[in-house]
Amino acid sequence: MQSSENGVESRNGVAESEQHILNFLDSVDSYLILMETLSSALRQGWLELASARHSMGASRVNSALFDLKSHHASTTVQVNDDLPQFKLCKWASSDDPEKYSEEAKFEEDELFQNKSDGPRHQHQELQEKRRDGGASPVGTDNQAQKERSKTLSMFGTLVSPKLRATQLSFETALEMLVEISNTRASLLHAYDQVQKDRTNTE
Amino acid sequence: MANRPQIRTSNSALIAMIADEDTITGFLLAGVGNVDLRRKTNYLIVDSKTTVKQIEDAFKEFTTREDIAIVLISQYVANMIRFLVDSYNKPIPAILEIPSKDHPYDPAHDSVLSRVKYLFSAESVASGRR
């Protein structure tokens, strides 16, 4: 009875083993999509400032117009414990950091809610709802349109559209940034699971 | 629990950023950049005077500053201090080595991935084999 007992222990701690190594494989496949993935947002960006800076000339885009007076970040990430989770919080009024418009935040929870669909399916979903949008109310719209055109505005009145497109893309990178950054975290949970379940079983 | 790590909790925290001039006025555009009263920035941008010693100095503010959540440094300034990257295992602010222009993303480099590739050697599966 109890050899039997012992017997399905046994087999269950070989299958949260086994659940465990899938869990780092599938972050890891995660993280090298995503990381690839960032690569495209990153290049299309370098690509428009450097169209940009062609139209508005050099001199217009530069780092020497950076903003150096004092001025909060219009887009954050909050964290909590777990794991370590992060949420990107975009275009806040860089007056007032601590009011959130709704809409500018960016939900992560379902890359963790949906574990059972595979890491491709996860990012194809995800990318599927950034392209729907989904209504947003009006208020918040002008108030992200506001700080865009704030930050926008270092590099004169009249920018060029490409360097609003570069703005779009680098918000899509740091979109993915703050999903790599999760996906960081769970892989690193995984192996230490991983490592755990090796050491119990030397 | 005097070993226990400093997590902040919900609120809003900086993206702190070590890079190439485009990469950061890209990121600038996006909302990223801070400047506070004494008009310490959140990023540095890394050129070819830039020293190694300034790239280890920003590196160790950033990691150690409170209000910064995730650190973005691009891989091939992440090379020039490999061995501070490696060694730092927090888990904030997070670490992400991204591409340049001229240096694309290498996995081989990256320190999470380095961290973790000892399960997918030959050593490894031969040590559980045994």
The other form holds:
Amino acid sequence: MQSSENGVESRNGVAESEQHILNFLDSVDSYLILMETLSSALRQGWLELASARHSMGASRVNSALFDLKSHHASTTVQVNDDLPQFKLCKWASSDDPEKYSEEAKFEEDELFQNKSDGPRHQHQELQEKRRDGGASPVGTDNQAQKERSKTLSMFGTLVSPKLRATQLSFETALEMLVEISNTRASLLHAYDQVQKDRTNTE
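Now that the form predicted in complex with the partner chain has been shown, please provide the structure of the form predicted alone.
We keep it simple here and write out only the one chain, dropping partners and molecules.
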């Protein structure tokens, strides 16, 4: 009877160790895909910025136009003790930064809820939503568009669609950076579990 119980415990321990290894490999795969997606988003953003500068003229798109005064942060990152460790809160109103702080989390929360679909699929869905005008059904879209337009107003009233596309590309890159940070935290957690399993079997 005792040997049977020991055999069951041993099989359970092996199954748990194998699951930890699979979790680690999944995290590594997700991390590599996200890094590739980030590189693509940044490359697209720089190309669109170059195109916008070409169409609008170098005098209208340059660093001399930046407003270097102090501003309330319209996008912030919250750090939690649990996973996901980092959460992006985007486009809070610069006039009332507290008012929209909860609503601004909707799109990022939705991204994490669909995490099982894989990072590449998430990125494609996010891009499709934006092309459709996209955003959350809780009414944050108008506020986000208002804040995006306010940010671009330093380049003039009428800006190139390429400049707006540039803004979205770099916004996507920021989201990818936060998700990469969360995936890296999950990866390190999975690695620690694998190491503990190795230590216990030695």
